[in-house]
Amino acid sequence: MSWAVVARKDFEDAIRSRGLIALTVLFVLFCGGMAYLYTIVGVNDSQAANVIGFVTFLFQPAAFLVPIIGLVVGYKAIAGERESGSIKLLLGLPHTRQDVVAGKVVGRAAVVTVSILVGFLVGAVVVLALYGSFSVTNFALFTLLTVILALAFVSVGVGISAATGSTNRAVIGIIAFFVLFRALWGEIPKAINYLLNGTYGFPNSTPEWLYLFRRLNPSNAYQGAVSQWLFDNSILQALFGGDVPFALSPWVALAILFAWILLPAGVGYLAFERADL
């Protein structure tokens, strides 16, 4: 369990550096502020006392903020230690490079998870205090999916950190990743169609594979899982005539998120294993 030693040290370092406290305060302010804002804008809404209404209000901002935090928390995990030279001391102990990557992912993921749980708990308390009713099950599912999204982006951040030799390159990597999946992902199929057929986009009809391609984006997979499990499938059912393909089920979206937890860290480890320190 050498990776657990690395993870525990990483978590303890976050406590000593007050990074955990700062991140927790950020999530408390975010969730508490969003909960209070929801009570203002939703006070005359029929969903005002419904946790689904609050989740509807919260999950789009969360889908934007959580990936940024996950990437920022992860990008210095290994690149920073390689830059300072402390990685040689760490590997001088009975830790393999695999232990270091796995431990960094788990340690940084624990920091983000604690912060999200505390922040979302504050948000739930605010809504409960103001409305007096709350569906714990629905909000717990939403919180769990948000934690899984955070773990995916922490893994991406650590994977990029493991594959680069400096924090500057790691920063470039996480910015490029964020821009690709936040701004450009939906344009890739359109560009491919233009190269193949001379038409940008799909003016006549949207092919079924395009919906799955969009969902390969971890943020889209998260939004799909939240929407289908906590809201309804009416939009997809209308698009597909009632029967939603299994590839667009929330279970597949969840599997995509877990793949994003495992694969980036694995690719980063392979690059780190071959790196000359």
Given for the second form:
Amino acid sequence: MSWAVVARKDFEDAIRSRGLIALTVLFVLFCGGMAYLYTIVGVNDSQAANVIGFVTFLFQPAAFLVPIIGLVVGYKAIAGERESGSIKLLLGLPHTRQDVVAGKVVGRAAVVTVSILVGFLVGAVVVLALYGSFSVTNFALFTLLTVILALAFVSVGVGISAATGSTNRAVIGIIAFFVLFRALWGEIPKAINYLLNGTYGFPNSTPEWLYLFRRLNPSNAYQGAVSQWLFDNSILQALFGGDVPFALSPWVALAILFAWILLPAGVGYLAFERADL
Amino acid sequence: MTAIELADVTKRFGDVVALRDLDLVVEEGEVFGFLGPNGAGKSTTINLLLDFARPTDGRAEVLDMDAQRHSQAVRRRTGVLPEGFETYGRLTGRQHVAFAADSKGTDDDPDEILERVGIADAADRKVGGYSKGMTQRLALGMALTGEPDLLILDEPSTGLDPNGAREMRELVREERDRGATVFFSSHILEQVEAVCDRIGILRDGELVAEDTVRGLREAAGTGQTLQVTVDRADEDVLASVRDVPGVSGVEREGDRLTVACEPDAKTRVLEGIESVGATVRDFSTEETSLDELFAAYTTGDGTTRNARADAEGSDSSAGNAGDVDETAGDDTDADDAEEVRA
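Given the form predicted alone above, produce the structure of the same protein in the form predicted together with the partner chain.
And the full complex, kicking off with our chain again.
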């Protein structure tokens, strides 16, 4: 359980550094603030507000904010220790590099999870106080999916951190990752089509595989799972004549998110394992 | 059982060869001093032992286990004081040692460890506020945690004042008496001499010497330093001394001459001085200082003559040969500085 020792130390460090507090405050403001804001700008009468309406209001901003938080929380995890030299203290102790990567992912995932849970709990209190109705199941599901999204991006951040020897390169790495998946992801198949067929994009009809490709993006997988499970499956149903392919089911979206939790940290570990410190 | 065994280890970083066909054996229970100037490859060697880096060629074994494939098992039984490390500034000293104990799976009391390395009163302070010496003591404490079979200490005296360095040597002895093997690197010979059973000298990635301090001294054949006070130290006198067979160098400072020569050349030196009409007022001999011994192995073309000249030339303080022996302090052997009155 060597990774657990690493994870606990990392978590303690986050408490001491007030990183946990700062992040918790951020999520309290985000979720609680948005829950309040929704009653003013989302509905005419706060009594008409409900969890589903709040989630439709919140899930896109969350799909923007949470990845940034996850990446920022993760990028220094290992590159920072290599840069400062504390990695020598850490690996002078009997931890494997796998323990270090796993411990860092778990430790930082715990920090993000705690802060999201507290933030969303405050959000729930606001909803309870101001809204006409409250669905515990829906709110809990939304919270859970948001935590899973955060874990995926913590894994990406730690993975990039493990694969790079300096925090400068790790910063470039997470920015590149963010830009790629935020702004460029949808353009990739269009550009490929241009290279193959000379036409940019798919002007006539959207091929089915394109939906799945979009969904391989963790933020899109999150949004897909949230919307399909919580409120709106109708667009996809209309597209596919009532029968949404299994590949586009929210379960597959969830599996994609879990893959994003495991793979980036795994790839980062492989690079870290080979490195000279 | 061997504590450390390196066989034909080569480590390259790109075009730079950090270690070249290094063979080294450290037996169980001994205190081994690993010496060399900065950049000689000491830390690279230690990094290979701890699997911080992998050899380009050759094989490293620690405690009879492959240092790369069984690194975790190696480090379970090894206490490490790394070089150029950083602590977790926001955690306290006690948290650091507790972390080491948790990592090694022992129930050592952090407070006892901190007491042992002399920073018990700072146990609850954040380590970010520690001085360099305190940080070094803390890391030593982390290394001692769990009664390791092997201690690997990379430049352990870094940041320690003379008192701290002495306490560190004291701890090394205690650990050896407990049965641990101690492998420690330094670029300062006197610290190694004081506690080490054997010494290896690394230079440009190659082991140029491996012996006891006494053995190295004899092997280096650097002979003695003769200090002669004369009534006039002019060019005639200097020339006469230089002409004496067995003399490898002469330095003049006021009316005092420092002559590097083989032991049996002493009398001829004195005769040479008097043959040009000068009077010898006083003279004394000193055994070669460890600085000079060290330099003999690590600078120039490795010959005694050049090394001596370098050592003398680079140290501007007067009477440098004697200074070293004095700073070695409590552990200097009685025969390190014998004095012969005329």
